[in-house]
Amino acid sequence: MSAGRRILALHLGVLAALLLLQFALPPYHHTNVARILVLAGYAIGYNVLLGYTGLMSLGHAMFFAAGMYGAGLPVYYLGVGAPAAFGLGLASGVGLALAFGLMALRTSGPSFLIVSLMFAQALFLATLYFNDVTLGDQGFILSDKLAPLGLGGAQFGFHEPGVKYNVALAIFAACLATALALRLSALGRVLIGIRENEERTRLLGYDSFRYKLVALGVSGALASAAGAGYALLFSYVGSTFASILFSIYPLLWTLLGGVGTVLGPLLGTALMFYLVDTVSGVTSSYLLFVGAALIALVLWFPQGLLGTVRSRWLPWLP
């Protein structure tokens, strides 16, 4: 089998498992999967600018809450529909990141680092300081002003586990597939080659700032979608989403997973998810858990997990 049939098959079974899945999950899990499943998306987003175009940034969160206000607002204020709030979400993560990389993509490395974080700050304090609208840290509830998803003359609630699953496993494909296609098209190779020399990408003819700001708008509209999608799955938006930690979760998830791989973040985010659940349940010192995972992910797995099975048995693994 061609490595492309194999890396399609791969792709393809990974969604089918959880589209599957969700039979067999008791409900407290069947929640949690469709949570990992928004997440995932949201780091698969993190990860097309850390892993193929090498751009790490601290700021990520302030397009996670781009689509989640840009969605939750609406509902909350206007009444709007359930797709039209998604829409609006996403176009506000995608502006935002395009905004954003117009004048932050002038810098590289900690400079750049440095600028997101200015800039998700300032949205988090933007967020407390129109406390009138946007509830701050309280946040608010959209479960009675959400209406039920209409298909086919049916009416969906956005409370039944059914539904929550599989509209989180949608909007997990299709983060999943945008991230498969760019990283293998032509778009993700030249992405791929600024971040291993951008010198020399640059020598070749190629504008290394409108390609970054393209995967930037790329990696927003994944994260704004997760966020949207969160906001309106779970019924709930406030200021914490906005929050540095929020930027950091992407960040670990993506290291734990394998940075540059596909479906690293799925499982980076799941085995994540699954620790500080565990843990958390037993100890309020939590975080130690983490801290000593990750010390054993850089001893033992230093290109997290999937990646170094790339390196050492799966090549054509992308």
The other form holds:
Amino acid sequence: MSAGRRILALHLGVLAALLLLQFALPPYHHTNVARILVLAGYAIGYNVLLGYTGLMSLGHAMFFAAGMYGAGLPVYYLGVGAPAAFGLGLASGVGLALAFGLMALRTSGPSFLIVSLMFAQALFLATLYFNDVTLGDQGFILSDKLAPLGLGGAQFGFHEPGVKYNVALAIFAACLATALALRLSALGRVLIGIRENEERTRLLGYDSFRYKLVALGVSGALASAAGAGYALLFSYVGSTFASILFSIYPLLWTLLGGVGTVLGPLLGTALMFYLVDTVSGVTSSYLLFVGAALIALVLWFPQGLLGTVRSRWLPWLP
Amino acid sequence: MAAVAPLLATQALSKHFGGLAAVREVSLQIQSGEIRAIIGPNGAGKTTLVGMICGRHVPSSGRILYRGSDITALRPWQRLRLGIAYTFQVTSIFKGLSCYENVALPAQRGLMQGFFARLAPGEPAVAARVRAALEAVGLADLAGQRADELAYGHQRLLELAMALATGPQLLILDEPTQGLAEGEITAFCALIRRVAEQATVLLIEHNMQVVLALARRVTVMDAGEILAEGTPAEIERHPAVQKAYLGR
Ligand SMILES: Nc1ncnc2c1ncn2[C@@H]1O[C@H](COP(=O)(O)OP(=O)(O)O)[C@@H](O)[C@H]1O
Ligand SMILES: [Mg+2]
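Condition change, the form predicted on its own to the form predicted together with its partner chain:
The next block holds the full complex; its first chain is the one shown before.
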């Protein structure tokens, strides 16, 4: 089997397994996996910037939140339908990412990290400040405002578990396909060049600023698609999702699964989700366990789980 | 004799780092098709000079003309697209990537014209260019090897393959034979002669054997200035050169 076919087969296999998984899962895990799939889409978007381009952001919650509010507010106030709301959320995220990039990409390394953190904090505080509109950290619920999805005469309500799961899977699949296509494209090769040695890449004929801006746009698009999807599927929009914690999560998920691997973010998101879920059932200080897990990870698997698998056994893994 | 417009000309080009004048008012002309060597002691300003030509450094003053047009304000990637390629004195390869990927990045550049070609320039065409560049330097068998696992001499050759893959018209080599073994240097000279059939070569070199074997003209730099210029034989006889550089 050629390398290209093997890669395609692996990723289609993962998607097929996720499609079948819904028939095997008990209801509780059914919803959990739907959540994980949307959040993994967010992590994949994060990884486009960190893993492919080498830019570490601590402000990605602003893109997730842009998608969430961009989709949620029009539904709540204007009764906009789900597909249009999703499009608005996506557009908000991409617009914010490009505007942010034009300013922030003049910096790199630690300064970029700080600038992204500051921008995200500004957006978070804005969601609290414009309390009248956003309802602040109390947030608002969409379920009674959101019309069911009409498809070929049939009606699909977002409260139905089957609809939730499959829409979540569709969003995840779109994020995965985008990341994989990017990774294998000429563009992906340039981004990896920038990650490995930016000055060299510029001297080989590439305007690195423009390529980083494109990467940020794609990263923001995926993060906001996940944010919009999360709002529509789980019917809640609140400022917690714009907080620093939601900027740290995708970093942790990506580190755990493997920075710069296509499937790593999914693995990391799922493991961390269930780790927190299990531990918080036992003790309220679950963050302590998350911290311990991360220290263990950095000590034994500094490349993350799939990064380690790739360097030890499967060098062809994208 | 009709004056032929030079491929590259610098006009009173200077570079200051703080109070230090690394390059002072250097005016240099390079004809199309020649192999030019620049020699001079450490700290003479050779790397800084070629750094301004390829766009790594912004000149403090002066102009750079390429094929008669002023490229002083162009960014490095724009100069590469005009055919100016540079290999670093301190090997600058993508250490974590395979040789293939190292060369594929510059190789795909010329194929990325137009929107769709930007996304997918067509891997077979890229692969053909990569193979040609790796074969030219004799690394075709190591295409799959990670760059940081290569022997030092091979890393220097990979650096050269990356520059060749851009299809250069002016190839600038900064001390390419530094750290190479005797046999490797002989092979390297043969390689540069082949490359020079297609491209103009500007070579910074410490090894006088290599300079004598390759260059038809030699420029001597010292303390940021051009000390002398001429054929290798003239340069060897030049009193200032013997004093300042050859140490006689
Ligand atoms: N980036 C830099 N910042 C400050 N000084 C520099 C820099 N690059 C080179 N120099 C100084 O400029 C002078 C010329 O250096 P260089 O061009 O590397 O000389 P050469 O290549 O001939 O050995 C040296 O004194 C060096 O220390
Ligand atoms: Mg030097």
